[in-house]
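Only one chain is given next, in structure tokens, and it is the form predicted on its own.
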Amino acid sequence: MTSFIRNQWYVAAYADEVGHRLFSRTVCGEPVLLWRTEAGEVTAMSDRCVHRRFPLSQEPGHLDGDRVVCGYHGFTYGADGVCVSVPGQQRVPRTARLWSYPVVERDSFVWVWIGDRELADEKRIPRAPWLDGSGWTVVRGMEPLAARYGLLVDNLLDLSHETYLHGGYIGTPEVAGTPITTEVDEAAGIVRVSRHMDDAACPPFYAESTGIRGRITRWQDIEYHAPCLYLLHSRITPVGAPPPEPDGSDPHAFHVEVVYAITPETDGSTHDFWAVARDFALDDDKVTDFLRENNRTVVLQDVVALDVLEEALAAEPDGYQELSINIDTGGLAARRILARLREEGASRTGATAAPVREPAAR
């Protein structure tokens, strides 16, 4: 049975990855062709020619103005996915049209809707406004993960692993040693996990970027929007600094917003989009370069660990009983929500496998 959750918005790319050229990325097992029209609009359609299923993104496939020309037999498609020309005949078959995906640009991401296009509601896209908002400087990247997306969800909702896997970068003993609080909004599909450390060592990630050299007050407030977006609201101050003001302002703290877009590629691989936004040292290139390299190192440490874990799980016999403890409450809540969303998506399509992409008649 597939693990994909359908009738959901997923991040297919960063907005600046998509230009007036053919670009392909697999989302939930579906090869999606992305490109911009000459007017700058993003288009998302199936990356398979209707004729012999040749990938349209494969050279010598190319754009001719706002038309996609297949590099195998020359089938040509408009920006709406409808075939406008075939070789050797004047009549274009009525069924010669590509599946097109609803697509939205928001918060520096390109979101595509995987599922029944009639259910695509832009208001359901979770927000990460720091990524293109004023007053923030952002570093970002994307790493391929050779593991199922649920392992990344587990990883991000239990940050106690920072102490052990990311020591010397972002982890300190206090992360694993501080209890968490967990809140779950089942209806909205949101899990919140908080860890507030009143007196903690300052890891290099924050010492080098903020300039703090002593001990710190460190808050980690996670907000996971199933299935696709993870937000970590981080607050850092020297120990003894004033708390946030009653009106919500917080002038004495450094704030870092960590964003992950978790996009399944296949049942056993994931697109791991990551971004770090900060509200301090906005024009300091040294800080920007440090955070980019340091955070990518942390992400790659996770990638190595989860790739190994995927191999270990795939080799295990059925029936293994997993052990969970208090730190797993957020991850277990996310698993429960993901299972419900998966069942709902399967019931809407009438199957657990990917639906056959038959474009509607126009």
The other form holds:
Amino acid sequence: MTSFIRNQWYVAAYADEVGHRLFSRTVCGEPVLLWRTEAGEVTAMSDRCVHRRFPLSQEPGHLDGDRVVCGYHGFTYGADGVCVSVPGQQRVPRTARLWSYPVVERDSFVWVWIGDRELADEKRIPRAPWLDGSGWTVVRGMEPLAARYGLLVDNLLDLSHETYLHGGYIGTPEVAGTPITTEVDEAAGIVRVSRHMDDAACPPFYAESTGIRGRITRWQDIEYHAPCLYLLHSRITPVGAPPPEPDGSDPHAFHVEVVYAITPETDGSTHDFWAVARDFALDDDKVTDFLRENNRTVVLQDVVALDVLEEALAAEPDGYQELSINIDTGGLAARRILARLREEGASRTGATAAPVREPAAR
Amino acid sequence: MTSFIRNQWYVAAYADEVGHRLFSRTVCGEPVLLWRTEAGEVTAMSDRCVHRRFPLSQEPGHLDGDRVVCGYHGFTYGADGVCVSVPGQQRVPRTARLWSYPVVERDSFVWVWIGDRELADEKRIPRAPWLDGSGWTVVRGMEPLAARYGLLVDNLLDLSHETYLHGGYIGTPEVAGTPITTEVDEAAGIVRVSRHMDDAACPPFYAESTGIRGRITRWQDIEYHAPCLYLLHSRITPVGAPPPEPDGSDPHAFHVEVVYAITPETDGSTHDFWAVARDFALDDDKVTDFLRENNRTVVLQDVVALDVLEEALAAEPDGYQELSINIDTGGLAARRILARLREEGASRTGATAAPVREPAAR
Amino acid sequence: MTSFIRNQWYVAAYADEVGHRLFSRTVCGEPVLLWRTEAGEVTAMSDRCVHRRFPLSQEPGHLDGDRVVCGYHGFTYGADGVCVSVPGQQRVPRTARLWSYPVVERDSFVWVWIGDRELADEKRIPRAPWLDGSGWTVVRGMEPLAARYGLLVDNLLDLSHETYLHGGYIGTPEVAGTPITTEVDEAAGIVRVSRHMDDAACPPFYAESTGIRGRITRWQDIEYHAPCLYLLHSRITPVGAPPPEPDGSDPHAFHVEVVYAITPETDGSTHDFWAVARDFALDDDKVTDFLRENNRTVVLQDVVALDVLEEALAAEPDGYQELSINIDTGGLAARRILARLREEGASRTGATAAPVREPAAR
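Switch over from the form predicted on its own to the form predicted in complex with a further copy of the same chain, please.
The next block holds the full complex; its first chain is the one shown before.
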């Protein structure tokens, strides 16, 4: 039994990770081969030859123009995954084709659809326009996490941990000390968690990047689109600055959009994509370098903690207990939604047939 | 299924390993957090936060006076394991308390009780008074063993292996060559194995430490208190020295008390605590250094052999056969007692309820 | 459940690996202790003491003349596996004997019989006389393979992979491009796969060793004796050279006999013995060195590829699909024969009893 949620879009890579060369990444337990055609289109197909399941990304496998050549026996595939040549005979079996994944390049991400192809609807991909929009400067990275993806969802939906795990970076006492409000859109699979700190210490993350020296008003508005995309709309102003305008704009505030894509790799590991977009000091390289280092440090603090937690949980007997309090409202809502999506993804499966290999059958 | 024996006292640490800082050690599969209060009392509680089971010993978790602060979300506990503070709200849930272990500091060891708390009776802790008594000088250590604890019990109850595995250190041909006598106190869970060598070579362990150059009379009297404490009362004299006095004292003999605490860590690993106390050359640092090095070498010879044996057994199909002979009488008795204690420990479980997490439920 | 095939001969070692010292190798999951008596006879017995299953090959275990002394408690065995001495008592239990394996030294290999001893018939050992016959010069080696043995059988029975995986060494486009003929002797458990290239590029392996600069006629005649021995009778001539004589001899051709012994170690690892015998340039050390390096490189290319493939398959859900084409005819026949032998080997088991431990029972 697996915990993967099928019939969903997942971020498989940053767009600039994928070029005209073979690139493999495992998403929800499925090895996905990503490459760009000579015309620049991203393609995604199973990274396993139909013949003996040799990984196509393994050397001496290679691209020959817009064809993938397997490094073991030379089975050759087009950009659509259809096999066009096999060794020792002219006839290519009709069923020789790779599973090909619906794929969309958007907001600097490459999204792939894991599930039944006819259900793939790119309008359902949640947006993070700051990541390649004008008016924003972005730092980002991806860290491998040796923990089930649910631990990262828990982590990000309860920011009270900033005070303890990220003290001296992004946390201050007010984060853990301030109650949250939570809104859940069950149908859309969105969880919103907000925390408004009227008068709070300014953590180094913001003091160094904005130049504010005194205390701040700080808004944290989380918007989690289950299962993969997490947005934190963060806004700060010096205490006493004017409030937002009636039209919603707030020229006196500093805006930071923190984006995570939470992509399960295996049952016990996760691709932890993170990005920080800001609307100030856009061309200041010192601020850019500082935020990249500071946020990467924060992400790695989470990685260390969640790797330890995964080991602890993996060693627990079944049915271990947790105790939840108010701060967990958002995380518990997310777990509920993920459980429902998992069930829906599983039940819809079986209705479709894949040409060569049906990942749905797992 | 696990092989741990519940409702027993186990050595978790040497007393001087535990100070006013967080120290974690796994005993019978349970992660135990050990620390000393500012007043110097040893406390033992579960090393897992009740909230999301984060290890309390993991940085940046720390002690704040006599309170443990979890490094993930700041849940805070007193020395009794009761939670006194949680983030984001004033009210602390009534059930927020850590499993707290009965703990006793004695004979230089910290003993913890694994099982139902109401059954913990410190009078049942077996004694090794030599380890911090006057008139004795002690060397000691603890080696991690990548083998099930039963292999160390087997090893220590059959000292014929000294001749082969520890030749040139503590073994001579007479050890394997001399028959043993065995006495079993089933009710008390004690196995006694004795071997009396009238006229034996003196191994380097004793020659170097006592200065005896000729042959010796050598007594090995084992007293194993299942499951955790192993005592070897060792006595040597030069051949021809007067026998013990009628009152039991024997001023002409050199006495060495070898003590092992055999504490299961996981199903396949063990904490191998070892100590050697002597009643001669008490202030001779050269003898102290020699015995520390010599005995540690002997312990590590066992560790290498048992690690290899564990690997061999783990690869065996179920139902593999062993062949036992006279020398195994003590070891077989120990296995029988351990099997009975395991059964008793398991059957008594379920009758009790632990506040937050019932390790008994595993 | 295991995939080992019982009641078969397997190559356990090269003859010159086995001397008058303890040497251990696992064959079909069974640890086999190999050593030569003072008279030079190879013996094979279980590498586990009957007492507590300590590996006899583990130090300080050793040979004492023609007796094996266990390093743990000194149990001592003769060359026939019968125990002749135990510690602490004169009487040696009647059942104290090691499983002893039928063993044959032949064609530079040490063959052991895995299965019921009374079925061992050394006439069933397939031959590779080139490996120690006159008129041949041999290079050889053994590489550990972290893959199930079936992957190496697949690999060797379909040489079309030479074109892709071994291009620049032993492969040219004609190998993958030329159809094969396959003959199966189901009763004898032999698969023959032949490929005849009339006019082919000469790969470096042959160009460097024979000095031929132009194109060649190339014969590949595979003869696989399931489960363990693989022979590739390889023959090349310059294009246009006279054909073989009516009597079968072909003095104008260069002959290379490639031999593999495919010995399962565990379910997921294999001993990959390889040898290359040639009938030309017999005393030319440069050719010998070149062929040793070149062929070892080719073997290691296979090892890397099959290790990767094993990892990929081990992560697959059950029931994954493969697609087979004409080139797979020989490999599929081999799989069929191996499946039948496995079934026969399993069903015949249970009929016999081994003195102390019945490996058949696994």
